[in-house]
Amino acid sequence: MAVNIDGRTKVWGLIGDPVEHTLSPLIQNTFAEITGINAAYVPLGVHEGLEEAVKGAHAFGFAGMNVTVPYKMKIMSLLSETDEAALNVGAVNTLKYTPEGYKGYNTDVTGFVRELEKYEVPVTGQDVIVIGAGGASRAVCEGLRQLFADHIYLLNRSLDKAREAYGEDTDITLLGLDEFNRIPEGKYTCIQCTSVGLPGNEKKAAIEDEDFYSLIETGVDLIYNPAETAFMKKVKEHGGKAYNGLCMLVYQAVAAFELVYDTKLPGEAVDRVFEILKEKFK
């Protein structure tokens, strides 16, 4: 895939540290190529000087930016405006240019919601289990609220960290990882939001106890590499359905592209990116 750059090219990219392994340029430049939009997406590693980087990007007229760790929260004070969903999450992952400055959004929420809709995962009016209390978990919980889930049982290794993030939320019950037996008997949708299961630790699951998996009817792991995590394997072994986070990755990128360029991506562009990534992670 070649990106043709000229004097009219609209530049944007990913702010973070590190950014060397990001898939966002592959995804976003594929979208631009298929739609014919004259845009180029590049990794923008920012080791320090976040404020200067944001001001510089705005001065250059960058159409927008994505934001990844460790800046999703820090960048919020540097924006001219922040979308309501991003405020609810307390983190921003997409910036859109305005003359006054950048407006912040959280397309992780949109990506997660679209994944559940794609796979027809039932959550409306139901209780849901969430594993993890980090930034990804915040986006997931906001998405579950948008889909009108009834109640969330949130399991985390550190209860202090969970209380710090969710202590004011009356629709969330906070439990330690080993306290899943306090969840009423039943069958639940469970969203796995921790980094346990990534390459180098792919044989591990955040919760190893086999009894836990008897509670899960449908499991969604936000990890997409490996394509099948230990969490997913355990869910399937206990008769449940399991999905990885590839759809969330793609759909949050779709939402970002559509926001920044005020467009609607055609289905063939999204399908093409899915094909590329499935081949990469099969």
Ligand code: ATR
Given for the second form:
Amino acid sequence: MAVNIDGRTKVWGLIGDPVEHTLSPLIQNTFAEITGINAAYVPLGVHEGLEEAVKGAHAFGFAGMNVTVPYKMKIMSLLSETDEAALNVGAVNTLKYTPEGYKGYNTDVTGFVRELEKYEVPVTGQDVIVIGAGGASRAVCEGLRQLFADHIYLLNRSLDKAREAYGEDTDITLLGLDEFNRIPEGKYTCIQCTSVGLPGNEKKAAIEDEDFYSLIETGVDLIYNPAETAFMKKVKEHGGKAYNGLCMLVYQAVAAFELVYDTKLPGEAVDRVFEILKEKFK
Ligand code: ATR
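Please could you give me the other form, the form predicted in complex with the named molecule, since above is the form predicted on its own?
Up next: the whole complex, starting with the chain shown before.
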């Protein structure tokens, strides 16, 4: 990854707190290098003064930004416009420059949809199980809506938090983690959206009960490090297929680059980034 900075370089980056561990500069600067688009992607850590930061970025003419924790919701009131899918999720992760201000998008949704399409995960017209009720789960539920999934059974540790996130009158069936036996017998696609399984907790799955996994035909874990989570292992042990969240990570970045620079990335750029990341998370 070599970024040649000159007087015409367009700056963009990741706004969040913290931003030190992000992979986005590696991904986005690789896209810039391969396409020859003169853009430099930098970490933009903001501890205080989000509004000033957004105004300053606009004044500098930053082409766009990605947004991460803790600002995906908070930043929405500072935008000139927000795309419909992002409004449905209630969070943005990508901003694109317009003369009036930044327009907000949620490319986590696009990334998730593209991952399911790539692996041909069956969801259209089907009932689907989602585990988790945080920000990632809301992007997943919007993606499932776009793909015309039929009914969603959502399992979360805290039922109150799930109700708060989805509202009392949601058409999603909200259940506690130990209430999976209320889901009708069958074979489901299940999307794992909790943080359980991340490094430090990698031997754990949000649902440990083996009976649960006999319901799962295809499991998608949004976690990509480790490459095979405990959830994925359990799905496979029960004869199902399982995928991690690396594709979603890459495709949300692809969608952000394409949006901000009004371009279509060549397959070669996307493949290169996959190679780099697969090497990193073996
Ligand atoms: P993200 O933006 O990545 O979705 P988040 O909004 O903090 O992150 O949501 C984290 C999700 O992981 C939530 O569903 C959370 O459950 P609660 O709503 O009950 O807190 C879930 N989670 C975190 N730690 C968990 C654990 N030890 N067991 C089960 N679920 C857990």
